[in-house]
Structures are given as structure tokens and as C-alpha cells.
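Next up: just one chain, as C-alpha cells, the form predicted on its own.
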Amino acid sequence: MKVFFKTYGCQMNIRDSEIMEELLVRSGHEIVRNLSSADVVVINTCAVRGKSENKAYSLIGRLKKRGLRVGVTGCVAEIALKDLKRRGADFVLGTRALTSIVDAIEGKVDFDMSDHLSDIKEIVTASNISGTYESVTMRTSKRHAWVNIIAGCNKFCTYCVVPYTRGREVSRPMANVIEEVKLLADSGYNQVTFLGQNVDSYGKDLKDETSLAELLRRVYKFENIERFWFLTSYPSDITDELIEVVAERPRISRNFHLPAQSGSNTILNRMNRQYTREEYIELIRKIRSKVEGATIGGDIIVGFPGESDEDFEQTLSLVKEVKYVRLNIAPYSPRQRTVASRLYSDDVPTAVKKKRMATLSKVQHAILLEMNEKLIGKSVNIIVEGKKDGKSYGRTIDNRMVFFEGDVPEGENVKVKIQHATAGPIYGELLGRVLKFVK
């Protein structure tokens, strides 16, 4: 059977889709990249924001009008079973039932798999089908691999649906992760990104020496991996040990993605974020004092219930102080099952949310342009990730996107001289390839 996947949301959803594709191929099915040739469409959904959920609903409607068989997986499958059935979904698999994708495609189940869910550790390890993963063919990239190391979240931020869709935090055994990284290195991958809703909580549930810092130490021996990344981090879970490990190992990314969500202590408290504005700023200072060239990425929610003009101004000032190299800005939208949706009225008007988002975006663009312009005339190393509009592109070790003229294969480590900067991508001239970086 020919199966097309449409994936919304985070990198963990991308990896989940890759796992399902792998299982289907092993069972004799074909993964197609053209919707018009598909017999079945699997929509892997995201429920973090209302916008992404609505995109999935709209796609279901369009596909059913074309007479296609449609399955739904991911976070929306966990919170909107009846709605998905009403909209015409032919089968639904929750986030812990990915290993049932073959049965679903083959019509052995026609709807909810809640009575047949695999234990969450089976999903997280992605190795229960045939021991460790001996094949890495079903990955989005040929040289950059996403590796799930922990699933779920224990934080219960009042706005967030993830603990209800992904469950509590469950870490993969470190030996299993290391084996996967070894296989990737042996197969020609030279970038690995470790993934988790709270990636820096990795190992806490295992109650042994497992931690993100220790994992990075152990996988660093694989010299074929030229760059390690990790995301997303929860600010109060970043340890001094992790910061030191990054500082001492130049093949680990210098970018820390640390969602602040708000710069107001009042709003942070209402969000149940387990840190204050002052603690967040002190963490950023610590990272920058210890990790040479460190940059910060982040997320901000605009218009959380009760957010006043003063609260927003505090967020604005936080953004100006931190100077993010990447910042995701989104309006608050109530999510089913969350505390905020039950206790708080969504009382910030849409027009105010839009105005605040525009203001914040303008400030962020100015900050990023200023930061990027400082690179003009300098040479940077990037690992090529692909081509777009006739140009090759890749990222610096501190997570800035660089475009340049030249047809360079994915995965190549090259040196580029920066010639032009924008409030987004940076543009430069290819100087040449870099010899394998092992230090």
C-alpha cells in the first residue's frame, strides 16, 4: 500500500513519522512523497497551539472530499478522538501507539487504539520491534539524524497540553541511545540532535548516572559525528555540569534553546513556570560567561490570560536584554484539558495579541539584524543541509542559517565568508571545504 505522511509540529513529531515509515517499509508498504499517488494519508498532528490543530482538521476535510483513506496520529489524536471520528478519520493512533501503525494501515483496527497502547518505553526506545535499530534509511535527512532520548513532561505549565498527550517523562536507557548514535556514525551521519520535550531532564526517572551531560560525554567519542545538538531545554533544569560539558567540547552546538514564555514574574507564576525572570536572566549570564560564543533561542507566548500592558513591557525588555538568535513568538490559545483553559478567561483581545506580536517581532528583527551584521567580513564554518532557490545552505555551530552560491553535497563541512546579513538568513561566499573536525 502507498502511504503519504503529513507531519505538523516539532522535531519529535518528525522523528515519530520516520519511525512509522520505517515500520511500514519493513512490512512491505511503500512510502510516497507525492500526495496524488497515495492510497492512505497519515496526518501526524500537533496540539500545542490551536493553529496547528486547525490545519490538521482542514487537511482531513480536503482529503476526505477526494475519497482518500485518512489516519491521524500525534497529539491531537490524544485529545480529540470524537472530533476526529466526526470529521471522517478512518483510524486514530495516540502518541504511545506508534508501533500499531502497520495494523492500522492494513485495516486490522479501524479506530481508537487506546485499549492496545504499547508501553511508552517501547515508543521511546524505538527498538522494540527488532532489537536496536539496524536501519536508518527512513530519516528525513541523509546526514543529520533526530534521536529521541526522553518523551513526556512533568512540568504541567498551565497553558500546555503536552503532559496530557505525551504523558510523564520517560527516558531511554543510555546504552540504547549510544548504540543508536554508533549506528548513525557508522552509516555516514555527521550531525545528531537529541530530542525531548524537556531534553535536559533526561535520566532523572532512571535514578542512575544517566543525564544529558553524561550522554554528551559518552557519545563524543564518535569522531564521525561533527556536531551534536539538543533541544528543547527547560530553564530550571539546565545544570552547571551540562554547561561545563558544552564549554569543553567544541563539537557540541553553542546554541541553548531556552523558552522563557514571558518576562513577567506575575505571568510566569500564572503559567506555573518554575523559575523567575531574575533566575532566567542569571542562567543566560552563566551560560555566556562559560561557553564561548554561546547564543540563545527561545519561545514567547503573547496574550496569556491576565497579561497587562506592564506585563508585556517586561517581556519586551527581557527580549532586548537576552538578545535571542532565534525566537518563536505565538499568541496564547486555550488548549483542552489544561489548567489555564479551566481557570482563566482568555481575556486579552485578539487585536491586542496581534499588536503585541507585531511589536515583539519588530524588536526581535532589529536585534537579530544587529547581531548578524557583526559577522560581515568574518569566516564561519557550516555543515551543509541542502539547497533552496539555487543556493546551498547550512547552520553555524551557534544556529544561524547561512546561504551561499555553489552546489555542495549535504553534510559537507565548509567555510563561508559572510558578505550580507538580514534579520533572518545570512549570505556569504564559499571559501572551501573544511577538513574533518575531530577535536
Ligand code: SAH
Contents of the next structure:
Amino acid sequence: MKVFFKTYGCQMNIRDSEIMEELLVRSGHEIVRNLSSADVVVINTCAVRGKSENKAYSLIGRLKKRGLRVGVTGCVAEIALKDLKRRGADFVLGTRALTSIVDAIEGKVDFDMSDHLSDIKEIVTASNISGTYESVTMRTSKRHAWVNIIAGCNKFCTYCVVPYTRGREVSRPMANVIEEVKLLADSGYNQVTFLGQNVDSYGKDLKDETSLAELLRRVYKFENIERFWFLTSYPSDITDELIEVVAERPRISRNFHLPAQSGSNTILNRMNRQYTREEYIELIRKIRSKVEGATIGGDIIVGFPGESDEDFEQTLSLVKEVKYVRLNIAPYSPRQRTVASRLYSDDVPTAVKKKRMATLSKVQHAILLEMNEKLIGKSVNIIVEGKKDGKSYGRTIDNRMVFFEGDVPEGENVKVKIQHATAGPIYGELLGRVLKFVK
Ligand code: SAH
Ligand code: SF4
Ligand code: F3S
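For comparison with the form predicted on its own, provide the form predicted together with the named molecule.
First the chain shown before, then all remaining chains and molecules of the complex.
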């Protein structure tokens, strides 16, 4: 059958789509990149905010009108089974039931797999299925690979639906991950990003020596991998050991993505975030003092229930203090099943949320411009990730996006001299290609 995938949401979902595509290809199906030639459409959904969920519903509506067969996987599948059926979904697969995609596409199961989810304890990856990663055919990039190492979340932030859509934390055995990285290194990959909802919780459920720090130590021997990244970290789970491992290894990203969510202790407490503003700032100070050139990324939720002007000011001042190189700002969206949606009313008016988002973006833009301008005249090491508007682009090891003139293939290492900076992209001139950044 000809199958078209539409993927929403985070990198975990992108990786899940790659795995499902691979399973289908191995079973003789074809993945098409053009909707008009598809027999079946799989929508891999995100439920993090109302807006993401609604995207899935409207797409189902449009596809059903065209008479297409539509399957739904991903986070919405876990929380809105009835809605999805009512809207005409032909099958629904939960986040830990990816392996059933072939049967689902072939119409062999009359679903609802979601009902069985709580019984499925194993994290589903292609390696669990075949025992080998011989085929890396369906990965989106041929040079930079997503590798999930832990799924699920035990944190239960009061606003967040993820613990309900991904279940409790389940880590992949380290040997299994190392095998995958080896295959990637042997197949020409030079960047690997380890993924998890809380990537720094990796191994806690395994009761052995498994941890993110230990994994990074062990995979570091694969010298073809020029850069290792990890996403997303929960601030209070970052250990001194992890900071040390990064500090001592120049092929590990200097960027720590540490979502703060708010700068107000009152709000952090009501969000059930397990750190205070002061602890968060101290963590960043520690990272910066130990890891040369470290940069910080973050996420902020604006307009959480009860967020006063004063609370928002605290967030604003946190953002000014931290100086993020990347910041995702989202308006609070009540999510079914969550504690916040049951206990608190969504009492910050939309107009106020919008105004606070605009204020925060403006401040963040000014900070970014200043930080980016400091790079002018400097030469930076970039791994090329693609082309846009006639320019090649790639990222520095501290996660800054740089554009330059020149036709360089994806995955190549280049040196670029920075000439011009904006609050968004940074522009430079190609100095030349480099075989290896770290010898
Ligand atoms: N595990 C990560 C985040 C995963 S969800 C962490 O702990 O930070 C990705 C981001 O979506 C979150 O960082 C948060 O900023 C945003 N988000 C999650 N639930 C939300 C909600 N109900 N409303 C608005 N934004 C939300
Ligand atoms: Fe959601 Fe919190 Fe878990 Fe992040 S740590 S996925 S925000 S519950
Ligand atoms: Fe969305 Fe699920 Fe990822 S809710 S952000 S796709 S874990």
C-alpha cells in the first residue's frame, strides 16, 4: 500500500514516524511524499496544546472528505480515542504500539490498541523488533540521526499532558543504544541527538549503571560522530557528573536545553516544577563555570492560571538574566486529565497572554541580537544541515544557526567567518571545509 505520513509535534514523534515508515517498507509497503498518490494517511499527532490537537482533527476532516483511509498515531491517540473515532479515524494506535502499524495498515486489526497500552511496558523501537539496525533507510537525514533513549515522563507538571500520552519513563538498555550508534557511525552519520521527554532521567528505571553521563562516555569512542546532542533536560535532573562529562568532551554539544517554564516561585510551585528560580539560576551558573562556551535554551509558558503581573515580571527578569540562545514561548493551554485543568481555571485572559508573549519576545529579541552581534568577525565551526533560499545553513556546537553563500552538501564540516547578525539567523562567509573539527 502507498502510505503518506503527516507528523506533528516534537522530535520523538519525528523519530516514531521514521520507525513506522521503516517497518512498513520492510513489509513491502511504499512511503509516498505526495498526498495525492496515497492510499492511506497516517497522522502522527501532538497533544501538548489545544492548538496542536486541533490540527489533527481538522486534517482528519479534510482527508475523510476526500475519501481517504486515515490512521491516527501519537499523543492525541492516547487521550481522545472516542473523538478520533467520531471524526472518522479508521484506526488509532497508541504511542507504545508503533509495532502494530503494519497490521493496522493492512486492516488486520480492529482497533483500539490504546486500551491495551498500560500493559505494554517495553519501549518500542525498530531494534526491539528486528534485533538489528541494518537498515537506516527511512531516517529523514542521512547524516544526523535522532536516537530515542527514554520514553515517557514521571514528573507530572500540573499543566502537561505528556505523562498521560507517553506513560511512565522507560529507558532503553544502554547496550542496545550503543549498538544503534555504532551502526549509525558505520553508515556515514556524523551527528546523533539522544532524545527523551526527560533525557537526563535516562537509566533511573533500570537500576544499573545506566545514565546519560555514562552513555555519553561510552559512545564517545565512535570518532566518526562529530557531534552528540541531547534533548530535553529537566533542570533538577542535571547531575554534576553529566556537566563534567560534557565539559571534558569537545564533541558533545555545548547547548543545554533547560525549560524553566516560569521565573516565579509561586507559579513554579503550582506547576509542580521541582526547583526554585534560585536553584535554576544556580544550575546555569554552575554549567557556565564548568563548560566552556556553554549556551542555554529554554521554554516558557505564559499565562499559567493565577499568573499575576508580578509573576510575569519575574519571568521577564529570569529571561534577561539567563540570556537564552533559543527560547520557545507558549501560551498556557488547559489539557484534559491534567491537575491544572481540574484545579485551576484558565483565568489569564487571551489578550493578556498575547500581550505578555509579545513583551517577552521583544525582550528576547534584543538579547539575541546583542549575543549574536558578539560573533561578528569570529570564525565558527559549522556542520551543514541543508539549504534555504540559495544559502547553505548549519549549526555551531552551541546551537546557533548560521547561513552562508556556497553549495556545501549536508553533513560537511565547514569554517565560516561571521559577518552579519540578526535576532534570528546569523550570516557569514565560507572560509573552507574541514575534515575533522576535533582531532
Ligand atoms: N519535558 C520537557 C518539555 C516537554 S513539553 C520539560 O520538562 O520541560 C514541551 C513544552 O511544551 C514544555 O516545555 C512547555 O513549555 C510546553 N507546554 C507543555 N504543556 C503545555 C500547556 N498545557 N500549555 C502550554 N504550553 C505547554
Ligand atoms: Fe511535561 Fe513536565 Fe514531563 Fe516535561 S517534565 S514532559 S513538562 S510533565
Ligand atoms: Fe507533542 Fe507528544 Fe511530543 S504531546 S510535544 S508529540 S511528546
